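First, one chain by itself in structure tokens, the form predicted on its own.
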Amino acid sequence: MKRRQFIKTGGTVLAGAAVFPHISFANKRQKNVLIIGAGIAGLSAAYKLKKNDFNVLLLESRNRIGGRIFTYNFNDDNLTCELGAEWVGASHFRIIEMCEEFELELLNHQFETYSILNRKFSEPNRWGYSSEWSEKYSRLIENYNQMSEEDKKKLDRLDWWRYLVNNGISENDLEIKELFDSTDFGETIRQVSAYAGIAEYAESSPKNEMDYHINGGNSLLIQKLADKVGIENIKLKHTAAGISQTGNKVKVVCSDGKIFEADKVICTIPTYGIQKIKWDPDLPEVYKQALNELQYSRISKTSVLFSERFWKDESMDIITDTLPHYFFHSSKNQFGKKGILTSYAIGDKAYVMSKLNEQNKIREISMALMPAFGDVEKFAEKVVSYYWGSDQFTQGAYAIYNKNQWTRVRDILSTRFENIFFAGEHLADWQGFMEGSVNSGEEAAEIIINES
């Protein structure tokens, strides 16, 4: 994406930093690159970065690194599932890539769909959406290939859902549709662009890239990156509170009163972040409005632990109409007589789901798969999850782009504040995905590369 620059507004260094600490990169001869948060789209810009013999520091807030990549361990019986990010495309070349350079093995991770719908249980291609539907929304994803930039700009001033009403759904093929994409983009359709919406599905692979998963975990990824940037590079409990420009240099004041000085910034956090932060100078007010406009989608991830996997089929997903939404098979082509089952639920399910304790959610997942399985409960050893909405530095999964901002509000939180360059998923042509966060952390790299 091509990144504007704002017209410099000038400023101070932030007023008391003088006081604190002053830590510097050790060897000042080289370019020196500050990048805040080390969850995939920071450790890729830094990995890039130090490739090209630059000195990289990351400051992340979290006692961990990987950010919104969080896989879980159940250690006694050697499952994993993941709490974060779960899938890698077919489409996604730079994180297949980066499996082959370390040495980690993709394993198939797709599924065929289930549903349970108003308590009927169905299994695959004996439900789904009628011939009509599907025949004319074939034509609209094969026209969006043909669509020019302004009749784009048009579709992203609706709404995914009236996109779709004004082209004819049923209402029974809307209602699956809800749910369908409603599980993508982590809130109701009413609240995603109709471009946002059609290009999803129109740019991606067949199983809208929900095709493969690192084996072991996709925290592994993370855990090589690290390696190779080096972890004396990574300061765990740092959290950005203040950044000045003055000169060519930008000075970092984290929370602690700690300052780290640098050529450029990286800032490849979450928004909800970046507003957290004082600049000096201000951000634009152009900038700030962006911030305020995104919103990021509620997702809950919560997987049980089976004594065994009664839904034998290991490629097995459901979608639902009820509180946990969608199940799919967390534990396929991991070997063991017991399994996991991840409820996803999304917006308001989402956040229901996370005030559940630990035994009502079991109940809750289990009565949901009644109409399938009959009593589960009785199968169930442990529940572990995460919802991301009350996440203390995301408050969200991932972005959500509503009408009116896939191509205006995205445009401007891409754009470069003088030395200060942004990256992140939700600035990423792949957005929501780990595929995005690594293209977005390693074009601000390659930008500044070019630039020294």
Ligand SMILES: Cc1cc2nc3c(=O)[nH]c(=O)nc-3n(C[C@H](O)[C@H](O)[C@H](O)COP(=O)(O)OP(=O)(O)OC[C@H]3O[C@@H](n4cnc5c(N)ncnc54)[C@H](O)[C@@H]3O)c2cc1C
Given for the second form:
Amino acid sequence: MKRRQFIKTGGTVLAGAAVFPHISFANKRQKNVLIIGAGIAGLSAAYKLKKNDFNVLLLESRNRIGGRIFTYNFNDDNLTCELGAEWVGASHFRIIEMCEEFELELLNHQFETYSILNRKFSEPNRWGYSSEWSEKYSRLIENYNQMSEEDKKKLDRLDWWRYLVNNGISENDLEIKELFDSTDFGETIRQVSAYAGIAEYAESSPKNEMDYHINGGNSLLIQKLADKVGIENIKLKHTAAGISQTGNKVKVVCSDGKIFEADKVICTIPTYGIQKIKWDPDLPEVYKQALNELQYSRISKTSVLFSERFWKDESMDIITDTLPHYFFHSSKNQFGKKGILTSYAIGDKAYVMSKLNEQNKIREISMALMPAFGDVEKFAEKVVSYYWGSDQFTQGAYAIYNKNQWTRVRDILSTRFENIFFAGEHLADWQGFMEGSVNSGEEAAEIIINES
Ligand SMILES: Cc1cc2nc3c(=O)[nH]c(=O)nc-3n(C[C@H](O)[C@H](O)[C@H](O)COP(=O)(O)OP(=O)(O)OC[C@H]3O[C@@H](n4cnc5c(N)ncnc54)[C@H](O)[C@@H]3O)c2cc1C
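The structure above corresponds to the form predicted on its own; please give the structure of the form predicted together with the ligand next.
Shown next: the complete complex, the earlier chain at its head.
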């Protein structure tokens, strides 16, 4: 996703106040902060608060921490793949800093893109955009870098597809652009704000933040954060179902009836979960309207363990016009004879992939790869997949800001509601990235620290 920094008033307080009963927190003299969600936003906020002597308690719905960071181990084969977040970007300074702090090694995870289009396999640099479009696009990016905030706001009123068409992109170039950019956004570029589109590419590293991967899996960072926060401060299988504010206290009631009380709450969950909570007082209409407006993209990742790395090139990724959509070599820099190729499907393709049984997933992937490598189905040993479109707690992979939403919807959703702060992927400048989640969690923690 993208770094989009302009327009975020933040700091405004939504009006409200009310009731609920009961417990928690060992040390009553210190400020108590309850954090909803033990994804990377919640854990980063908790770590920062803990370092500043706050009592923290995290409530997490799932029976695991990490949320959309979800490393899968093919245990017998000592290989891992990511079912959620994959790449650490070269511009993602907080994640890189944390990896240094926790002595986690970042491995190169950059790829050279092949294509399979219309059943024709092409090697990197032997296919791509026309030179006319490449030149025109560079000029558009340069223009963007000169734009005022007002110009950017105007851009936000257009969708990315329309912007490209209005700028004379040819049918062939548009086809490639749609395949690439929909991979980044998780849905067709017709559903993406032109501002979000251009900011994505103008403000990212040359490889579009697809630069590194944590050796051993991204979930290691989650484990390190949880160790710092203290496992005893994280309550799994605790779903926040009701939140009430009265006076200076906030009470959270979980779906099993347990009640927790705190001075402040940081709510880091995606919009689908926020809507399911019973709020007392109710969230303001403008906030509820914004929750209704924001959609999340549908992505499915399907990783196949192959008995050999028939693709030979360790740095191979492939964009295709087939159902599995985009492939990359998940096990790059993990050594062994066997290897993992992951299909990253988006939108309707992701949904259709998710409906296939394991055998048919392998078949579909093998058929898609056939123009490049012949019949590879015989090498497939195991498959693992995850479809985020129907994830119980997210109902999507990450937020997709459509036209007119970045400047308006995000600002409303970022607004503090008395003693409740909102954080998480959908609210960050680096929206759609782990980095953004960390930034948003730490920003909320920072405000609480400064106010105490
Ligand atoms: C397929 C996919 C690919 C991605 N690729 C990349 C990538 O390459 N690079 C990158 O940087 N980022 C990537 N991301 C984005 C990255 O995963 C997210 O930005 C980040 O992990 C989100 O963290 P979070 O803490 O904001 O939200 P989450 O991880 O969603 O954490 C929120 C937590 O809240 C919990 N929860 C929900 N409702 C409740 C409730 N009512 N009570 C208690 N707990 C609740 C959830 O279970 C979850 O654990 C990808 C995401 C996906 C899905």
